[in-house]
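Only one chain is included here, represented as structure tokens and corresponding to the form predicted alone.
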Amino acid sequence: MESHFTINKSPVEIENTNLKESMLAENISWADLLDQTIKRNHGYLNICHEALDNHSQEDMNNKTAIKFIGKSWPENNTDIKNISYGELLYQTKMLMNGLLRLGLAKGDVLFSLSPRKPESYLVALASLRAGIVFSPLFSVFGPEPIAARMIKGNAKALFTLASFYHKKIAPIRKSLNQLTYLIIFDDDGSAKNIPNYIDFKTLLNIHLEKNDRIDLIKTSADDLALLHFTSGTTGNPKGAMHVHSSVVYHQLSGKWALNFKKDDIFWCTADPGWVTGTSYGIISPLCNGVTLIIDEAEFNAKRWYEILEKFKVTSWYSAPTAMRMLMKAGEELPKEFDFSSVQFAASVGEPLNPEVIWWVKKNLGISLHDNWWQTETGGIMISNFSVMAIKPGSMGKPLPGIEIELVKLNDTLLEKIMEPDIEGQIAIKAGWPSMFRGYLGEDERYLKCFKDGWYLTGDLAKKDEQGYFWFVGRADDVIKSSGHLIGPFEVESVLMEHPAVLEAAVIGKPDLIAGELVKGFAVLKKNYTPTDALRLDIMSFARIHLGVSIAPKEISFVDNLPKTKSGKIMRRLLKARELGLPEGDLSMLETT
């Protein structure tokens, strides 16, 4: 059944100069594209080289690669730092030589625990250039989840801030047996109290004679480059391994799905500690030669609006959670700002509710384009391209060269679903360049993700007659009630259409007769009071739009929903708390 949100809603079309609609069905040979790139690089492939060296021409050297906005802006109007492509390449080479001079080598793993600072982006690029495996950590992590990931990842080096060390690393340092190099950026003057550390600034400025300098470690397409730990919404996080060939997909998918053009001012609001903040917050925009905005501060609605206006952001990539936070700040605030520079905006991390799309369009004049991908895919797989009409609530269509089917497993057989509007698991034909190459230390778990040459994502969706995909939910989130399979996303989106509801989540609650009943959790907008009358009104609203069999039978009002830092609602945690079950891994839980 196609989402009812498309009824009487007129989508907006914007010309995408990078992609023609006919390309969506083209049969692209990733093997040929990869082979061409490797030949151009004389048999080697390195992510950093593709991101920076191809821009070393004279016309790019002085172009701004990174515009860093410090916390004290706009009160301190000088708290802005512009780093050109030429300077970024030079500093990356310097730091790479510093890392190698320490004793780090190709294949060693370097973890980075840092907020949004230029130094953390530089560490990522220098590590990749040196053939060192880069693994970002969320800056909000506490000691235990940091230790678990670093021990599992055999961390040889760690980059972090002095202020972070005392709170997060000191309590676990003795347990990090493999950690040889502790690289500290002294952000608060407390580094002198850290034993056996390496000063970042000194490392960056190690003087080497010309003959001692190394320009680039020659990595192959299949050399390990990135280690990303998954969000852990359904259990313990896994270490997804990605190789240097990923860059081919990062570059093209940014151009196609995010409509990158070289004159773009691009703002990816994602934290560099998760996969979006690396793939599309560092690699893809730099590969496409755009100017990257980095905002050091935490979310503030007025500040975000000021950044969009002041710096004339043309391309904006954020998350549904952030959009709902803008909604919570009200409709009056955006009237003070001009957002006309924004030519393209997209969202990722959690399905984009239609109500959010219409609010942003109404109040900011911006069309939001949802897209879908996973840590495991390494890049955007399905997108609402600007070349085609947006169907609010839809994930969009697959990128060129990406073959996607909805499937179901019958015993050991993989059966493709050919009819429209039938629910199935999203399966992707294996072979795209950014596909993960394993779960660290979990070979059997990795192999179970594939069947007959298809990667089974664990996400459920439907596809309509026009080829648009509609997210249903994680396979383990789907609610089975009285013979119905109910996807949480559609129910949550209906609840959000009620004028009182800002955010919503639903779970399946065990029932002796129905198997499971739908229970909803709602965060109310300002000026609404949680009362029994309002609860009944919301439940009635849901019954009208969804039908009695699908609408929630219970609704609880909550102040906030448990989410990962990347914005994904942790439904398993809601369910565990509701049923009094063990809560499991909470390392990715966003603290409020």
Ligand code: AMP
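Superpose the two forms; the largest set of C-alphas matching within 1.5 Å is the rigid core. Positions refer to the first chain, counted from 1. Fair warning: this is a prediction, and the values are worked out from it, not measured in the lab. What changes on going to the form predicted in complex with adenosine monophosphate (AMP):
- Rigid-part rearrangement between the two forms places its hinge, out of 475, 176, 499, 322, at 475.
- Note on conformational change between the two forms: two rigid parts, with the smaller rotated by 134° relative to the larger (from C-alpha fits).
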Second form
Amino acid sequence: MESHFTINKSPVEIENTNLKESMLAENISWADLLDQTIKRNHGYLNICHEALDNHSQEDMNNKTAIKFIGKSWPENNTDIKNISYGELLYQTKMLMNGLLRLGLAKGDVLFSLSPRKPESYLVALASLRAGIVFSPLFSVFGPEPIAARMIKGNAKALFTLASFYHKKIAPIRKSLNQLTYLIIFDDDGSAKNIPNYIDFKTLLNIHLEKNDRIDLIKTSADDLALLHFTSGTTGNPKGAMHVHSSVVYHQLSGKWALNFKKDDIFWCTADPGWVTGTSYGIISPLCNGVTLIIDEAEFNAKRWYEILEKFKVTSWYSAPTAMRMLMKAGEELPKEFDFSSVQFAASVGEPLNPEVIWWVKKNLGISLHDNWWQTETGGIMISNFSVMAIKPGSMGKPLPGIEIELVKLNDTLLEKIMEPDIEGQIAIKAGWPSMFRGYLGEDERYLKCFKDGWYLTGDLAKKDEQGYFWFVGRADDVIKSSGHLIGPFEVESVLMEHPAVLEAAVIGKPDLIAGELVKGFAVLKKNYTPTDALRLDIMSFARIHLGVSIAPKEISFVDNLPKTKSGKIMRRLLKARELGLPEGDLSMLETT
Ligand code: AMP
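With the form predicted alone in hand, show me what the form predicted in complex with adenosine monophosphate (AMP) looks like.
Let us now look at the entire complex, which starts with that chain.
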């Protein structure tokens, strides 16, 4: 299992690290660390305060916090916006006052549905500062996944663009009973057709008398801060709840696993609609005082190389799918660029193939450090650190203060695997500050994730003799496509809404670029003939309702679906058959 070729670090790289190898074994009392931070703040803890205010004391007012690269760059060289730490704090406070004036209060949930625009970063910070729970949605979601999340999350406010409203919200607005405040920005002239909306600019420019201005809502460490939706195998998406104490971990894990230094120009390519885009695309880099690059445009290999070179990115956090797309663009293109500014690079979200690591090393001269975590963990748990040799194909070692074991569940017993190279489920000792505190409205589902004080992640891995973890797979049927978790149930429910579909099942089918693609199987109702035209119609129906990132890329018609004796679809079996793999244990298969 162990890779023969580890990437060893030069003495300069090892010198230039925030983390010494001895720290990995150190015991950290999270409770003490939290206490110290709370004491420094005279009793409260607020993510936005940690991200922005601490710096004003250090005279960072003029330093660029966010460098925003607009879509028309580089053709239009002026499409770049620099927002300093001072300006960001000022605007965040203005917006926070606007949100509170509007009637929003601590504990209310604000959803944001926005592409990468400066306003979406501002609203995240302002909500956190106001104690409003911030819940980001992925901007390419279609109306159905948006409705499922907003209804479950009791959305009180939604922040979105006028164009998005018409396409994605208007069809579902009636079902959003709790939605009181619809905040619209980026009006393309169509906002006038939206009933009862609040203009973002008006909100930002509420000029209050000094005495009326609120500086900060003093949240406590255990107050709810973020609601991140994630997918499971069954049922609707789960709302993972995170509290303000997470920020202590966001700050430290960024320093350790992403090697943040004050002078860093950091580019996290993840969309803020996902947990990586929030924890490490907003909070952690700002807490560490670095300059954050945000690119509005979609992936383009040449553009990405230009950004790395032109803006002298020093620290880069991306994902395997993106790296595979760079590979696809060929070996000639990177030769035109200079990547020498990049001192540290990391990848997350899905397995990072060793050949990708070698390709990036050879063609960009950059060492990719894989790391592992989940929506539920709130922050990076396992990582290849700057200080240690990279073993391509391995996720690395646990962060300081994070205790991880591989386990097997034997009925009610949790058995720890002590020998190396044996597969088991990744379990994390509960109690780190960014651990999720529940699935909204689903206590039982939450409690089921824990056993004897260990959080069971649902991921299978092996550990080698040197303590490096190697990803094996998921213990369940969720699909990972381009780094995004997709719950089969959500897709199947929409397929079944098509008038021709009687039953449906979806699986993740291996794909060279996206890791997995969603493949659907449909049983048709009587009187429907399985034609290509019908297949296309079902696929386009799914795209309209789910959005392109979730909708199946392939659909096969089948006469029936394999089910267990209790009636559950055996997706595992569908997958094995699709891929020509052994069918495994069929004792549960219903035979009719
Ligand atoms: P999410 O909650 O959407 O961030 O997805 C978390 C899941 O992504 C994990 O449980 C893993 O299955 C997968 N994942 C994240 N990082 C890695 C990695 N470095 N290698 C393999 N799988 C990963």
